[in-house]
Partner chain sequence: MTAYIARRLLSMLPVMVLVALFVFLLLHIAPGDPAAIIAGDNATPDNIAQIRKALGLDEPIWKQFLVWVSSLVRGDLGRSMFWNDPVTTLIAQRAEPTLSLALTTLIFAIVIAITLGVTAAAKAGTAIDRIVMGFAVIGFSVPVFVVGYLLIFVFAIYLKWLPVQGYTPLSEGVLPWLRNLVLPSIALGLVYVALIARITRATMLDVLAEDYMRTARAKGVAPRHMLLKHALKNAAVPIVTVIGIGVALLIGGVVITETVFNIPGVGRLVVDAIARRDYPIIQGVIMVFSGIYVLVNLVVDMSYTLLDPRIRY
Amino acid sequence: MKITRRTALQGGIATAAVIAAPSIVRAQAKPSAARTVRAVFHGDIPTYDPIWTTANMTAYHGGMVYDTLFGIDGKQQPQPQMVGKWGVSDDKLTYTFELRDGLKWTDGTPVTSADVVPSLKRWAARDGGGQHMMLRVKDIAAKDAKTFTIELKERYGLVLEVLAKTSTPVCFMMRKKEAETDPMQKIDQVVGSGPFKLNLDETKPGTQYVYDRNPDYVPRADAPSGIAGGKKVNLERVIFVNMPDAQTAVAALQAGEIDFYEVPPTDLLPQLEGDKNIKIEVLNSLGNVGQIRPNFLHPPFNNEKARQALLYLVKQSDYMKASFGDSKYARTCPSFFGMGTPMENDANTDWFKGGQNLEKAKALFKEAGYDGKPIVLMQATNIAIMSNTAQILAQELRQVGLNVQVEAMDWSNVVQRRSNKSPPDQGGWNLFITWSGGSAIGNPILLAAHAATGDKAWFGWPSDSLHEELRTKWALAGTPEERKQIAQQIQANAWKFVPQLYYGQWMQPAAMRTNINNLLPVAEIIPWWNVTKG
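Show the structure of the chain whose sequence appears above, on its own, in the form predicted on its own.
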């Protein structure tokens, strides 16, 4: 497949996802077009379970049907959401929370502490930030139907931030029945308490997902900000349309057949900017950071030298040009914490400043003992920036003498296979490609990919005791200045053991009809509450 700027942003999944039918309250009447939004995103929904996966499309789905205990506001501060009242003991070891009035599941039953406790435990088993917090948690317990506590073994100042984060997996609350599902197994029911509910009758997995306003949802009285505040729904219906071809999506937007397009190709932006009925907005000012994840479990990337070789091999500017041309929206990213974040620094970046060095990379692979066995690189062919990245990476690896086996599949299959710890020749893998939001990359605790806890870590399973010591030190630091100093130490060590490396950072402008207003800018989630049409 030839790499072009056009193919580079044709995100989407053409193959229908096989998803078990959820339990949903059926919609009674079809809303008017004036209060219906049709939106095209970067891909399909691989699973309805936003705890089981870190896939952003599933988080988008989760934000529609589920709610969170706390939410991050526009100033990046945690604010109560499902929680009405909360407090912390004088010794800072016991947090007490009371659910607010009016919370109800779409099956008609009330949300209680009995739902919250297993929801927290299931989420924490999958999330890097949750895992880090749980190391300090003595107990999570329901005190009555509306009150629950988190009791700590030691002080931990990030409790609210971890509960409120928008990086995946988001801490969505689920009904007790689903929350008690094994964290390693996907749920097959969608019973939420959020501002929308999934309409099973009109949803066609792989083609469209229909969300109707939840008439029983009671929003907070606060002004909306980030994913915090009042989630007042002004629309009657939002339809997630799966439309993989970029030109088709652009034509549909201009014709008014869809209202919102998340990932318009940069070479088509002038066409859209010249249309008086279309407007362009960047909803995530820190953008996305592309990640290449090596597998620590198997050769050659179980050897630190082989992972270091990747730093000298990858020329980020080539990756960004292939996908974005000379766009103002893309840049290279040498900082482990992303560019433009509070923790950005330049510790241990000589490998980047010196430019691509194929001879150095070749020598490091030799030191690692690479023996010519195939390197299995998973290529998500239906999300083209990932597909392009895989092709460039394969070419670079072959330039230094590696035997690369590119395994082409759609993103849903990458999501499934990346959890396989078997050797590459037995269904496992060596490398896969993804991305995370810049705000998540900028926090050592809240991004699951920043954990280096071995078998408990995110896919790739990096392990480094110093990294974990420094992350804890960062979490317990008393001032922003102290955290910045520790972030430099984290980065210096990270670019030594290389848990992941980056292929660039970009802001993705979204395109929408001019009658779509009040869309809140939120990293990692695209919220449809507060939005008006017309």
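Keep in mind that this is a model prediction, so the values were computed, not measured. If you superpose the two forms and keep the largest set of C-alpha atoms that fall within 1.5 Å, you have the rigid core. Residue numbers count along the first chain shown, from 1. First, how it differs from the form predicted in complex with its partner chain.
The listed options are 285, 396, 342, 459, and the one placed at a hinge of the rigid-part motion between the two forms is 285. Two rigid parts make up the chain, and between the two forms the smaller of them rotates against the larger by 23 degrees on C-alpha superposition.
Right, the form predicted on its own is done, so what does the form predicted in complex with its partner chain look like?
No partner chains or extra molecules come along with it, only the chain itself.
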């Protein structure tokens, strides 16, 4: 066969077509870049089951693919979401709910009460708030395909709040098939009824999670507010990109390779603020509250005086300055319920108003009978704010004569070691540092760390019967005013027995390209409905 220029050209074109074909097909299947958002968050999604884990990334995933019966609006009030009509009996013991029309799972089947009942039961088995409610629940039953009831043994004022909450695990509804799974086993199949659906073909676990608009989703007619109201989706696709390196994420945002970055480091904010293509927004105005947890099981913090000493010792402004500079995004937090939350108050905050008092702290440690044994403080070196906080705390403790042993480790290590109840010199600990979302801190029932139930409590195992009595009273209160009053009593008592103390409160600003608009400010979840690009 004779090779001519013509045959060579034809062969070349044919080869190029064969090589290019897959990319052409893929390009045609992809939504346009103008309706696709690539977003980078604070971490990776550890599992798809938002009931099994309390990890926020899984709640973000859940917010995309699942829906909730109620949602918290921008004024922190519960509003119906999947529920259409609802009512409560005169004796306030029976709540009746009716699902709204048009709800469908992504497999095409309708959402029914038969799905809702096991979903509620599975979630309540895992969630602190759900467990608290279930202690008062006589029965949850499906009455017909769209109606279900929650029957109570005694009045409980938090039913709607608990169903609507955004703190993890969020009360997402699942298909009966998945919802009937043992609450202790995780679900790997993702079939939701939310505004997006997970595109498993394009998703690569650990790398990127692709969510396409759910064409069957019928949003409410109301205006969006918080995670309540109409979840109208304006984008075709949202891609959660897992990018662990902050420098790379910031560079990618500047280069326009991603559209949104949830947690730009504070020291890189000036660099981003100077870029005309980038804007910075605070989406969660309640932010995070930094917590220092003392261990109630071992000296010296098994003594109330030693825990009180910490209140006089910790100068929150120093901690915030160390991690945020003179940032407008950080502040001090004397309220047990966080600043800016509905339960914020200033009961028993003289320790804060008087400023740091090292002499008082020293005296209280002496009263507590501190004997010079090393205080084991766990320092998570891979999380900047926790690492900085541990260093300052160690220095402040040393200033009042304590023998501090800082144990440097990564966060994975901290979460393992903090469950160890042994004495500090046998693998246990005295102090560790963490944080919680402001909205969760603001609710005495929904945050596991607020319980003071001793052995059953969160790490640190605080124990105080009055605290528990007041929490229950708060949950049963009939009006917001009554709750506020009880919150003051809780705080007055909490700053006496000190289950935990705070090192400040900060809002994490998110950075995004200027063409990303209408992100809803919500605590703990980032909603991608309502968002526009361009």
